[in-house]
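Take a look at this single chain in structure tokens; it is the form predicted alone.
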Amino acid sequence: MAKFGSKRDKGTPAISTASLPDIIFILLFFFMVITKMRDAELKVTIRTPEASELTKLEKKSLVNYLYIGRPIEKYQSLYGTRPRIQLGDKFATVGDIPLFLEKHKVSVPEAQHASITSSLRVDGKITMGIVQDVKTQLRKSGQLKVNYSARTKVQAAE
């Protein structure tokens, strides 16, 4: 008769990681084609005011940026240091905000329209009347929901 060996002897085989660079490459691949790099270049001088009760906005997919301020060295030749308004990334006047806002939402699901925001990146140092302006062509447009962008207060130390 056979023999029998018993298989007590053996022991659980060793994990085989010969497949782990390939699944290393794939989410390599993976993040660098769904990572959104900045959405636009900034054409203005942005220095957000100082702020001690600040909230996060949700998602950020469904807010609209718009930058109010001078425009940086390189296009002070071409549009002088009057305060102006970026949209995306090219300079805008306040007749422009309705096409970016529709533009926008054509991106957005519908059932996610009334939730979309629009935050104003405001210098410090501009005055309120261009402020003001696109804050009525934004009520204008039926763009209700506004957030004003502000930087965390630093503390000083007693």
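In this text, the rigid core denotes the largest set of C-alpha atoms whose superposition between the two forms falls within 1.5 Å. Positions refer to the first chain, counted from 1. What you are looking at is a predicted structure, and each value in this text was computed from that prediction instead of being measured. Compared with the form predicted together with its partner chain:
- With the core held fixed between the two forms, Thr17 has its Cα displaced by at least 2 Å.
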Given for the second form:
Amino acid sequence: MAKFGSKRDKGTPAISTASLPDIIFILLFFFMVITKMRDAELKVTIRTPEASELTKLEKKSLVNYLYIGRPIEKYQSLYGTRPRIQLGDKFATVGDIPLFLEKHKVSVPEAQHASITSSLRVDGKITMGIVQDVKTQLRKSGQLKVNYSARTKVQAAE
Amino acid sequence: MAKSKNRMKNEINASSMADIAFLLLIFFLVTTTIAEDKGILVKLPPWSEEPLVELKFKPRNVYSVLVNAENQLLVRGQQMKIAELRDNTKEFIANPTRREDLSESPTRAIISLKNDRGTNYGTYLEVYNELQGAYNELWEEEALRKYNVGYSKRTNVKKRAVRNALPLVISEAEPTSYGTEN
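Now that you have shown the form predicted alone, what about the form predicted together with its partner chain?
All chains and molecules follow, beginning with the one already shown.
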């Protein structure tokens, strides 16, 4: 018996896992905070062009997103392959933009209305025509702060 | 009796807590898209129904950039590659050698950008990026020269001072519609 007892004393005790949940919870909270769930399922293909002079959009709640691109394959039989506008999770036309902007505006405190930015997420492979129409509509609606969404350019090796 | 006493002493087993937390963690890991919304910030001119007043500028102060439906560039009447645009723009604005045909001073320089409805959006943004980049580089140089510190490290007041010395004016004309849209 004495033999057993001495052996147990020498052996290293098991590492306590009692704090493991806490550690995991910290990680969990971190990811919960930084997560931004994609609010709209994209119905158009968008591969934004590359650029180097980028500005980061700071406040997510002050940004509304306008997507422009060709419909994805699933919708091509219905909507064709010409570029379309997507607002929220629906296809839309230029005429729907003012209402969309207004809907977003009411969710923002009035003091911050001036800093609302429209993020244009536009596919790099479409032509300017539809983008121009959207820009004109934004100007008519008084939404002048616009962000052309782009990816960071990967520096080419020289 | 003995049994029930034992039960009373028992704590809730918390070892599954880690598993639950792990599950949640993995869920958020998967759904996370780290905010990567970046882009070129522009300020559009306000819309007005009245016909535009035609302003006269000296031709030497206007840097006209035309992008056609073939995605070719015509800068001040000459063809140019996008790769050359940035340096050319910088030279036009700053005019370090006081050339007669370039801008009188950076405050008077105006960039006029015009595209076609058939222009590729990618090309358009690339051109815009170069023009913006030219100004960013000029601001950086100006800040270094004036305050000995890079532009991005300046306070907002000094940033504004730099920007006022080299104001960014990109005027966009109504696009032509020669090319085919698709």
